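Below you'll find only one chain, the form predicted on its own, shown as structure tokens.
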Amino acid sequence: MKRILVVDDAATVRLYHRNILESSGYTVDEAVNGIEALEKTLQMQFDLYIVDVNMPKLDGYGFLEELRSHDLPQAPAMMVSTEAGARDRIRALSVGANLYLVKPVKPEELLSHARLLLGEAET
């Protein structure tokens, strides 16, 4: 069972992801920022991110910039955020995100894009 990591301060947003990846079969773990995320990396194995952008103490470029630099497991990101502008984008993929995804996020097209970075994606 793939193991999905939900990084935002917003608990209606970790819910939300939660409940629509754990009803498609994924096992969901929560961080409300970047550092907890961190913390959690040291513990656990994910098979994918889902982290917000902007969070206290450690954002979501700071959390990814981190993930990628360290000797740490390595997995895809999808970075979720309501900024909507290139230069957001551009950051997002320069820190190491997979995918950048502007809120809200319809159910389908989150599942959609966590199965392909998963490597689940249907042909």
Contents of the next structure:
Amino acid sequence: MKRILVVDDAATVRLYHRNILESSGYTVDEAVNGIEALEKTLQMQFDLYIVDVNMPKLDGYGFLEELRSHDLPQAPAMMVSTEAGARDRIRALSVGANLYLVKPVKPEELLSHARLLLGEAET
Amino acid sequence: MNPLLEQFISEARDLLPAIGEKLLQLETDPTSAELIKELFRLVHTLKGSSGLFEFPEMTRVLHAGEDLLDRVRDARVAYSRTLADRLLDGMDFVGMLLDEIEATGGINAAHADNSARLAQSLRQLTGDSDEAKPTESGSIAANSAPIGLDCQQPSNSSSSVDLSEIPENLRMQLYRDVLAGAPLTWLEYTPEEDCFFKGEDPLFLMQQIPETAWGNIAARQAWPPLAELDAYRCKLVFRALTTAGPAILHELFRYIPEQVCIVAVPATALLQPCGNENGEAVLEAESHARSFRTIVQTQREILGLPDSDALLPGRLKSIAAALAACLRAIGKTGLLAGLDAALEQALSVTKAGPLLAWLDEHLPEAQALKTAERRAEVTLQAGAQAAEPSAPHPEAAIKFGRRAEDSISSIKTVKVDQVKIDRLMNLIGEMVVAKNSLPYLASRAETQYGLRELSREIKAQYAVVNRIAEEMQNAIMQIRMMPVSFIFQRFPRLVRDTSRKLGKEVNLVLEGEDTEADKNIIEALADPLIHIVRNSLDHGIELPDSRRAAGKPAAGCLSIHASQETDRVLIEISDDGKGIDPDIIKRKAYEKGLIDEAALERITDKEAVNLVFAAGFSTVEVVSDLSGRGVGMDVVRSAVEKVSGIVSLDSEKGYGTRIRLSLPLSMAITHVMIIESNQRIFGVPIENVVETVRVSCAAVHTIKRRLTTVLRGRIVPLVALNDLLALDEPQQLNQDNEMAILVVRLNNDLIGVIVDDFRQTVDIILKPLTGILGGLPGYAGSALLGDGSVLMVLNFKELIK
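Please move on to the form predicted in complex with its partner chain, as the form predicted on its own is already shown.
What follows is the whole complex; the chain from before opens it.
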């Protein structure tokens, strides 16, 4: 069973992602900020991260930077942002995001990316 | 309602007040970057969530607000009061929409106008009033932007060039040509609006492009109405696809390189998702394939980023993980070993090079769409990054060691339905009553059954049960405790709006916001407090001019202070306004028949100003729409007294007014004193009781046909409880010929109530009288005692009138 960690401070967005991903049979975990996400990462291994940018305490950039600078299994991460600007995109990619998506992400788009990043053939 | 929407509403309800609060905090500290950042984040989060639903009316306003705050954050737009006003209006509107969504599940289309208007008013402040293009498009083109409109917005997914308009068969043809090695170039040309005045001819220029495979001309934005159309400005965008090489195009457009975007088109970009207007799909290009391309290209892009940083190993591993997953997904597992080797090599030299080389060799489609523009962005960004070292976020410095206590706090609170807590409260109430029966049982064991030992054991056990019950009661009351900030938080907004409406300047000082009291008390306090605050603003604090004339600072000060004193909450509302003139109050009270002529002479100034609490008293000459709606301070008084509170007022003419409210911490359990009269027992709430004394009959005198006595140098009028209750019996005296007098406080006056005897005090759960008994005003309610009997609790305020 593939395990995905959704990191977002907005409960609505977490639920949205959870609904989409769970309906495709993935196990979804949630974290409300970067700190909590890091903590969960230390406790268990995830196959994919879906990370928001703006969060209190430790934002998405900070989380990815922290994650990528540690000797942990490095699962792919999608960063989901409302900013369509090139600077934000480059910043996300340079701190360790593997994909940069602009909100709101359509369910089919999210799923097809997730499937590929989890190494699953199309259905 | 679906759970996602429910979740959104609940979240929005948390976010909106927080946004309002931050805006008001900003008002006092407009330069705080921290506050602005936090405010932006809150609005941003709310907008992000609203975007998941089809609520364009809401999202539009939030989006405009977010854009505006973004400018404020970057110091491109200065914070101002107008800005706060409009944002607050916008948030109010969002709150109203939320109510509507909650009630009806949707938003009435009639709100579209308001939404557009609010968004427009926010956009005006942003300095960008073009509703249709929220990003700074139109203006940029006229500025010295390096690239054209659409190219300038790098898209998140496959390409920055939209080829979906190209007919299917042409695309198919081009795809084959490109696969065969032919060059294909995309050009997008956004002429300056005033190009016609510079001798440029955009159409002619486009016609010069050789080997045009496809082209179109489109309006950049929706056309304005004909009457407003400026035919002398070029508002077009030209696009073309040519099989000529980029070099020719660069040559052609060499004088206006900043207005064109020239991109070499790879074969894969011609693959379009199925389901477009052209009908069938080119090859099997559905979302999976598109995703694959996006992911692989993005990994290629990441590998091209400057790699001299500490994140590199982690980044490389994640890229390899993403690529490996993609390879597995499309069944190309044969490449995995090579990928692993490339990763190992890259890690060993800490450079992206080897992985990049592998990628270019085995997945050449990754190179696709490395547009010139994007490269420029990358190098530009790289330069910027080199200039400012990494980790610009202070939070990013947080290391693993420190997190534990930070994060646990987020799961320490549990939201519980109020009903469940009320049920718990009722249960503990019954428990308190039930445990009170144990002492009766103990005394019966002794007196009726002669079991002294058992009686003693029951008493010992009672002590244990009593202690636990008390602790439980305390714990449950703690749950129901709420900080007064629950009501205080609305005052900054209330004071701000009201004072602006009245043209007054007021500084609000809130203190002791974390003082706690029972939820019911807090809720009961809200309306009286609002009324008091409005009164202060309306009648207390003067207009700036008259304040200056009186030698006071132009801005008035309104302070609300909460504190806890033993088992009461004290709330003090004071202003430095014009105060209350006792003479005016006395005259009014006399005119309204509230006091007689004798009282007019007799009462002190302090007593006079407290007359504002008398029913039917209102000093306002002109009824304003703020306070003075015919309800005066008597409403405040009765609301406070309803929860066993006391209200008092002092005022000094010219210097201000101070109102104090004193309320019990909790009203779930009432402490009463039991008294006896005419062989019946009654309860009296302990907060009414000042003292209990026994006075010799000789010390009781009749003054003006009323019984009185002197207690501690003060004349106290006496009434017999039997008279009050219309029981036709004289009060009993004890063997020393003394009267038992219960001294109670009524509206700041002391009155002695003569009873037969005093008994113990008990904790009871006071139940209001219902049904036909509800019409008996002399009783506050009834309660069950431990022995199963019913105790009637007296309401002296009604009895003594």
